[in-house]
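Only one chain is given next, in structure tokens, and it is the form predicted alone.
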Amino acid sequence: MILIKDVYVNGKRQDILIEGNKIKKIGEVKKEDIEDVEIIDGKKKIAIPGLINTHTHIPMTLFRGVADDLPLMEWLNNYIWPMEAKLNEKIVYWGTLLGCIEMIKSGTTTFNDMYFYLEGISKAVDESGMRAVLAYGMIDLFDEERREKELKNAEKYIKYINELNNSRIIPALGPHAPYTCSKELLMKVNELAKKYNVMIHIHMNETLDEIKTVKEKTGMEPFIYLNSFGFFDDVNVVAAHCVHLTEGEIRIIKEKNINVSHNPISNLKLASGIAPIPKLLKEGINVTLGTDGCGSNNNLNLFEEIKITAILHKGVNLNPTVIKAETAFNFATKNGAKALNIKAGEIKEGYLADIVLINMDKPFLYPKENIMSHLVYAFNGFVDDVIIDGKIVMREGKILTVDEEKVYEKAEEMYEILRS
């Protein structure tokens, strides 16, 4: 058991009792009433739900700063994809561990990832103590032989992750995008999602170029095209980016209960555009936040996404009331949990014990009048304690699950291999 004493949570100072991987009680808890408990003094701290990053490519921490200030397709074709061809399980493992450390230190407890070499990613997630939804990134480029191989890999990894029997690691399906995946592959993905009861993670409408490509090939916008053959039917989908959307596509997103992963910093850095988030909110669509990979962000600090989301849409809409602080914070917590179908994102009894503690003795968190405002508009993202699945993974800024120094050393070594 873990007892967090006198912490500011849900609007007042109280205790949080954790038993197993769940929050057992919030309120007054007497130490003498429980045995074998680890006590955390929360007097100077606030407790928030662990943040949930709904779109990542975690091993791309090793691609940080590799090719900045380039258009997306040039960035992918000339820099990222050639480097990715050199990846292996070992490189991906160390890149993932580096990403897990970065996320834990900035308050993220769960991430939704699409990438390759999932054995390496799974191993790193297991060791770090994080929670993750993992999908093998499928790209068949409309080639039948490649399609069969990709689908086999995807199914293999679903079975592999299920056999790990680790409740923190959840399998998913990850068709890359409509412009890189054939109709036949996408139809099969829908079937597999229903067969294995897993969600689908896909890039949608990130750039005008890709939308043009899909329209030239099919005569339809991407969401309308996928909807025409039932891709969204009876499955849970997280659609990353959704930058350029027609009214008809927004209707489909609403009708099919598609979750949107808003990645504002990546979209701005790659000059992809700005997603119409206020429009989506008016339609009651579930909006979440993602960082994308470190090659196009260039970090995994979800607090930056929260702030940018809250201020960006005010500026472009010339309306300071658009996306209030709490709304932006919810994107990264309860909305993310809803999208990934996990009982987290809020600090409530019976919920998963994914909790972040922040020491308020920081100059940018004073005065203590409006804590939600500070978390969204003032906080830099460096948290103090992190509990995931009822286990302490970071205490007073020190990671307890992995050897930080060794990870930094190995990450540099792996980068040298990639750039050679």
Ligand SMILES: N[C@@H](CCSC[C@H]1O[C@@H](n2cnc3c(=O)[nH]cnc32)[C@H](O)[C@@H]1O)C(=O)O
Contents of the next structure:
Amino acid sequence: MILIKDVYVNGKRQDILIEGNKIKKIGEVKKEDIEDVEIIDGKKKIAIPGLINTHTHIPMTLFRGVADDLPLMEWLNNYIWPMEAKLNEKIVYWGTLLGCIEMIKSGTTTFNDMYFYLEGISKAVDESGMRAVLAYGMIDLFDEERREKELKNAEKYIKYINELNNSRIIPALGPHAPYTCSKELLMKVNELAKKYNVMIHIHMNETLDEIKTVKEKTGMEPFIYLNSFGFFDDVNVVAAHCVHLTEGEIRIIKEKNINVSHNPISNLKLASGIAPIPKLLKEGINVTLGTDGCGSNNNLNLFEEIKITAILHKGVNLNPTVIKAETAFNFATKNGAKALNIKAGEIKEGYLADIVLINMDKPFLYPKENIMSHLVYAFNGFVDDVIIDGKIVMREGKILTVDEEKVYEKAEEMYEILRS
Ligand SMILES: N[C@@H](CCSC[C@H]1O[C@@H](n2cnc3c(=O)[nH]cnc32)[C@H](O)[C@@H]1O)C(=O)O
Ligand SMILES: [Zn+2]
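Can you switch from the form predicted alone and show the form predicted together with this ligand instead?
And the full complex, kicking off with our chain again.
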């Protein structure tokens, strides 16, 4: 058992008792009453639920800084996709470990990923102690042979992850996007999602260009098109980006309970645009936050995403009330958990013990009065202790699960292979 003593949580100083992978009690807990307990002194700290990043391509940490300042299609076609052709399980494994270290250090405990070489990714996630939803990213480019291959891979990885029997690693389906996947592939994905009871992770409406392509081909906007053949029926979907949406598309997102993963930094950096988040909120749509891959962000610090979300929409709407601090914070916690269907995102009895501690002795966190404001507008994201699934994975800034130095060394080595 783990006992966090005198920590500031849910508005007051109290204790948090963790048993197994869950939060057993919040309130006053006497250490004498429990046997075999590890105590964390929380006096100088606050506890927050671990952040949930709902859109990543985690091994892309290795592509950090390789191609900046380009539009999406040029970035993908000329730089990213040629480099990705050199990847293998081993390179992806080290890239994922680098990403996990970065996320743990910046308070993220769960991520929702779409990539390939999922054996390498799963192995790294398992070793790091993180929680993740992993989807094999499928692209068929409307070719039947490629479609069969991609669907086979996706099914293979769902079975592979299920067989790992690790409650921290959850399989999902990842059709890349309506402009890279055929209708046949997408229809089959809906069927497989129901068959294996897994969620779907897809890129939607990221750029005006891709929407134009879909419209020219089908006569419909992407959400209308997918909805026309039942893609959203009876499945749980996380749609990344959703930058450009018509009223009709917003109606579908609402009606089909589609979860939106807002990735403001990636959208700004690739100059894709700014998603109409205040409008989605008015409709009661579940908005969550994602960083996207490190090729287009270029980091995995979700606190940056929280701050940008809270200020960006104020600026473009000329209205400082559209997204309040706590709303932005909830996007990255509660709403993320709801999207991924996990009992986390809040510090509550019976919930998963995914908890982050922040030492408040930092110059930018004084005066200590308005904690939620500090977390959203002032904090740099470097947290102190991280507990995931009831296990301490970082203590006082030191990662306990993996050898950090070795990961940095290997990351450089893998990068040399990719650029050669
Ligand atoms: N099985 C596929 C791989 C798909 S993984 C998901 C893909 O999404 C790409 N990606 C990363 N960020 C973005 C983005 O912002 N928009 C669209 N695609 C992206 C990423 O580079 C990767 O190729 C294949 O054989 O090519
Ligand atoms: Zn993406």
